[in-house]
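Coming up is one lone chain in structure tokens, specifically the form predicted on its own.
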Amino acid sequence: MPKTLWSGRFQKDLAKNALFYTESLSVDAEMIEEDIWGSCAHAIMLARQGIITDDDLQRILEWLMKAQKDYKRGKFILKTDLEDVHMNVEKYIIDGAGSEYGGKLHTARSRNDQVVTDARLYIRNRLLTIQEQVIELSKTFLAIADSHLTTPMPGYTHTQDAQPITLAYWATAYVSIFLRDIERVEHSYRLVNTNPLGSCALAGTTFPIDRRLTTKLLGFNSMHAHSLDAISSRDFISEPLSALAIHMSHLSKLAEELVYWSTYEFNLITLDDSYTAGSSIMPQKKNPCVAELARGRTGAVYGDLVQILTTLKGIPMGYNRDLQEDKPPLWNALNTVEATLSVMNGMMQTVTFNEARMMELAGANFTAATELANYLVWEKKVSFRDSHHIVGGLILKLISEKKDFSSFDDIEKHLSKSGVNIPFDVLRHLLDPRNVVEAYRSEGSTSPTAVKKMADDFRSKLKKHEGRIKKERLHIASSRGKTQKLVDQVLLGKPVKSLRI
């Protein structure tokens, strides 16, 4: 038997520094167990279709068998000199059952079909956990929402004071944000979840193949219907890479707050010692390296798509060695993501929130103007634009003097003078900002019934998502049960055309 599976026409063994070079091993290890699945499936369909016989197909699942045992228990070592994960499978089958039946499971399948199969069941697993990670984060913001429905805190625009919030509308804006997360990720898993098996090296096969029935025992929604599409396109890795991009840079955000709210100055926020680090010179220090880390690897996860766009971008129709650099962007990534997730949630979990801090800074650098300036559009019937202006000019007049909008007397004044006069204790009540995030009345609002309302409808919407992961994960092991059921069978001497499928 040749070092080599494909080595029938060639002189010479490949140079070592070019099967360094070539090789895929290393990446594509991680998917094995999916590649025995896939040839179970695949062996198993080609009996049933009479294009192998029972006899066959008994020896090969036997070895097939084996070799996952073997690999489990740390028996099964890949070599590198078979090039990938695909060959080292093949070859132990043929080295175990013989060329005579090993050497039939490649029938009707090429590597182009067998490695986006591989690829699409090892990477559709990946991406329904990283919703599960999303959805207990989204729990975590739910969480702190529900403990501060009525806890004010400053909102920003331009990272500049801007209007009082409540910690509570802050949290489910992520909340938010990470719903639509969860939707892009499960659009690119059901791109994923498409069965390219029987797609060949291009155009398909002559052998009378069933890939209705791989389909169904690999678990997948569908069948990928163009087989020369099916070979040469890599969005099914590309689609997910923005996805996760997108939610890095969501996740980004969040650190970078958590970066400048934990600082002596906002002191908005104290992080867990757990999540923070020290200096090595300066004994006072905490420093917020986890979130630190979190916002700079979301620029290596940027890089991994841009990465895999890169590669397909002059690749003609059909297979192209370049698309062997399609999954090493995606593991890098799906592997960040996960850890992300993970940090960010514990640190999430175990901050403080500093609440007198929050209401100290809610009320300052005058954030209730907004609130001033439509009271007296609806009270005193002023337009907006000439209320705009009378609540600026009285803020430059307070600010010339020194005092802020905790100086009622001065407001009155000031005030009276552009012809609006508002009683002392209306103002007390209009100005404080815990009163400002009551007085909203619009859908999405931070009043605290808009937020319970938004949170609610949110945690709703998280259930139906963890709904249909948790089915698609029954499909999924039911799928690999029934496959394995079949094996079973056929190792016990049955006829695979009298089993049912």
Ligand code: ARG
Contents of the next structure:
Amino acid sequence: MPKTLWSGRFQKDLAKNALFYTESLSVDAEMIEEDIWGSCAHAIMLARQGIITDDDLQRILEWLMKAQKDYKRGKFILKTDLEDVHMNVEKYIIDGAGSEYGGKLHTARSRNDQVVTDARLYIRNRLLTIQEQVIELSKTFLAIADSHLTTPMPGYTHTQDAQPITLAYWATAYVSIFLRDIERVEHSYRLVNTNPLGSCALAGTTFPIDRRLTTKLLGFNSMHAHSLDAISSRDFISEPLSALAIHMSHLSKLAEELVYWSTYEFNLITLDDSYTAGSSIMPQKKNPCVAELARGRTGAVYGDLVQILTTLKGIPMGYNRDLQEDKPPLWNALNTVEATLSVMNGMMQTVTFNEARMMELAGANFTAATELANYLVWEKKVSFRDSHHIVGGLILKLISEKKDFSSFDDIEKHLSKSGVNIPFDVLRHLLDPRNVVEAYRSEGSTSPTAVKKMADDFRSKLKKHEGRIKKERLHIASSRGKTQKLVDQVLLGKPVKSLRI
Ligand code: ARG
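Form predicted on its own done; form predicted together with the ligand now:
Complete assembly follows, chain above in first position.
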């Protein structure tokens, strides 16, 4: 006799290799807590609706609680033979409470709605954690900004020296990006937070279930309106994955900057020993391995997104077993992003910015050229195009003479040949990167005043996100607590209909 819970129609067990090919326990065991919570809520609802008796409920809950406890102390060993976590928990209840009781747990439920309920509950938590981590990393960047409001550094376009900026400006740019990343994860969280339980296999059920009750007990924001959609769709997986992939693209940008800024040639930063590694042969080496791996693993997270999108392409409506392949890419992405955020934060908290080198490069290679051109426009009433031409010509000359913007005499001389007279002192002031960054006053620009304003705004936005996440965590904990309280009351022998929900 086959031993699976669905063995009625079968005369043979699944072949061993087919079992290992089809099992998902190795992936979904992680959702056991959610599976038990979902089962408690479902059973309470069934009894409340008179679909099972108080006696049935009591026995089911008693064994669900045992399952939870035994799993935690390693006494409930999940079996691959049972295919997935859902079958393992149900079998445990049936074996414990007897089929006449435990066998009723799966009334008005299918693994199709069960698996997406568990997954949504599980993903919720993970997405909150990721958002908290991005907030922490953003705070690290804000701290860098706070202490470097006036530290000049070279700003680049095309990876070529462009204009001086401040280190605070660079740091707050990441915060600006991360705030959008948080919003993207928050949005995906909202799509995850709908209750599919009660959709059953695909069509809903003839049993008089109360889906709003399980929605409340599981702390979902709303009931997933359409049952066929609920069991068929996996955009609640691809949406967070897409937010994670985009976030990794930003972490990878950061990693790339850390890698080349720490080279001997750039020497803008010194990575802490604790986030670098040595070479087995070259004794002098200090390699930015952590940053390189963050950059490298971005590829894996993109791969996860492409994997789920490709899996979903062409799957017809309804549950199809292909859908079981939804969790590995998301799990992998969640684990990778969490780990990457953790090391990136550590790396940014310990990195040293080489201010002298930043200052040197901020003023080198004619980075103040735009400011000089602007000066001609403002003070000498030259049109911007003409001014661009004059300054371009000046730079061409200086380069041919192997001079740069520190040769004020030469600059003065060449400019006067173009009919522009700028006194030595003015030039010295104008071309100093510290003064250049000070002068960029437009909103959202690099001047300390503008950066401070942005930093304050970002800080208050982060605070709001923190408040929202805290509230959400409290809501989840209180729904979990509510379910547990009902379980405890039922186990004390109280009739479920008498309980306040
Ligand atoms: N392990 C399955 C999954 O992850 C659970 C749902 C199975 N449903 C089914 N009809 N075979 O998708």
